[in-house]
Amino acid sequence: MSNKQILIAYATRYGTTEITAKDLAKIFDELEINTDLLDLKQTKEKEWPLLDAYDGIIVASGIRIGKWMKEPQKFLKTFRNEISSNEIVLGLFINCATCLIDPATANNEYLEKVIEKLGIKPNIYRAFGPILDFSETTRIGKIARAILKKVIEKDFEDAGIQIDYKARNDLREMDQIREFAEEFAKLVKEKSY
């Protein structure tokens, strides 16, 4: 293992962002970079780690009602000065259905606007597809599933995206997630202090 250390701080609503964070941690392990995961919804602010122990930080959010979740935004606001010091490599990612149909809108609405709003300068950012789980074991409630189905059905059909409304549909592109991890790892390894 290298002596490089990464923190992935995330908030997830139905689990996709957490799964993606864990997939990234596995890839970083393969790349010999130590990784800590921080679930921002489950960890109180006073328990957040100090960032000076990290060479790179990835902050991730699920998209909720067309917006970032509040916890990742608060994390970025809280540590804006440390993150902006240019000593920490910063990466951002989201998981959302919009990026499958209109990647430019997903980047603009859910990444670039947040970057501008928070006054941060990430080294790398990406929008990944979602996991749409309509199975019996889903975390999504019955009413939310019905609403989600209604919202995506026509757009996905028009885009030629097949969804099984009785199963778990992993619509993330793992090669894109791996590419993001490799680019981020390269930035972290090249960073000299």
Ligand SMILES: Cc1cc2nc3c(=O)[nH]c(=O)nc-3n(C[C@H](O)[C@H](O)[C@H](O)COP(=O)(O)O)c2cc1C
Contents of the next structure:
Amino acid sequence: MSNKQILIAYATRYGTTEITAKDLAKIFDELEINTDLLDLKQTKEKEWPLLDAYDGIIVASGIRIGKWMKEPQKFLKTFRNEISSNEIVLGLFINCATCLIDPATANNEYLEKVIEKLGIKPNIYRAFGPILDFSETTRIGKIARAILKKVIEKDFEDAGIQIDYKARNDLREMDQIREFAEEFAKLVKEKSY
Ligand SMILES: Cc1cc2nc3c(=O)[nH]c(=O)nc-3n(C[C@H](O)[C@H](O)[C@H](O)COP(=O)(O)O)c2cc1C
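Given the form predicted alone above, what does the protein look like in the form predicted together with this ligand?
Then the entire complex follows, led off by the chain already shown.
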């Protein structure tokens, strides 16, 4: 293991962003970098760690009705000074349905507008696809599932993306997630202090 340390601070409604955070942690482990995971929804603000132990911070959110969850926005606001210093590499990612259908809009609406609003300067940011879980064990409630189906059905059909509305559909692009991890790890390893 290198002596580099990464924190992934995330918030999820239906589990996708947590699964992506854990996938990234596995890749960082292969790249010999330690990762701590921080579930921002489950951890009280006063228990958030100090950031000085970390060489890289990744902040992530699931998207629902066009919005980030409030906790990762709060985290970024709270630590704006620390993460704006050159000493920490900052990465952002989101998981969303639009990311698959219209990546440019997802990038603009869900990343660049948030970056501008919060006044932060991430070194790297990416929009990944969703997990759309219509299985019996889904965390998405019945009404939310119906809304989701209604909103995505036509766009996904037009884009030729098949969805099984009775199953769990993992539509994330694992090669892009790996590429993001490798790029982030490179930036962290290049930091010499
Ligand atoms: C009720 C509902 C609303 C959603 N709204 C959006 C949306 O506005 N834009 C979008 O790109 N994806 C939307 N999605 C898709 C989610 O972003 C996607 O399922 C993602 O994987 C959720 O991340 P999470 O599981 O970490 O919360 C929505 C999903 C649900 C269930």
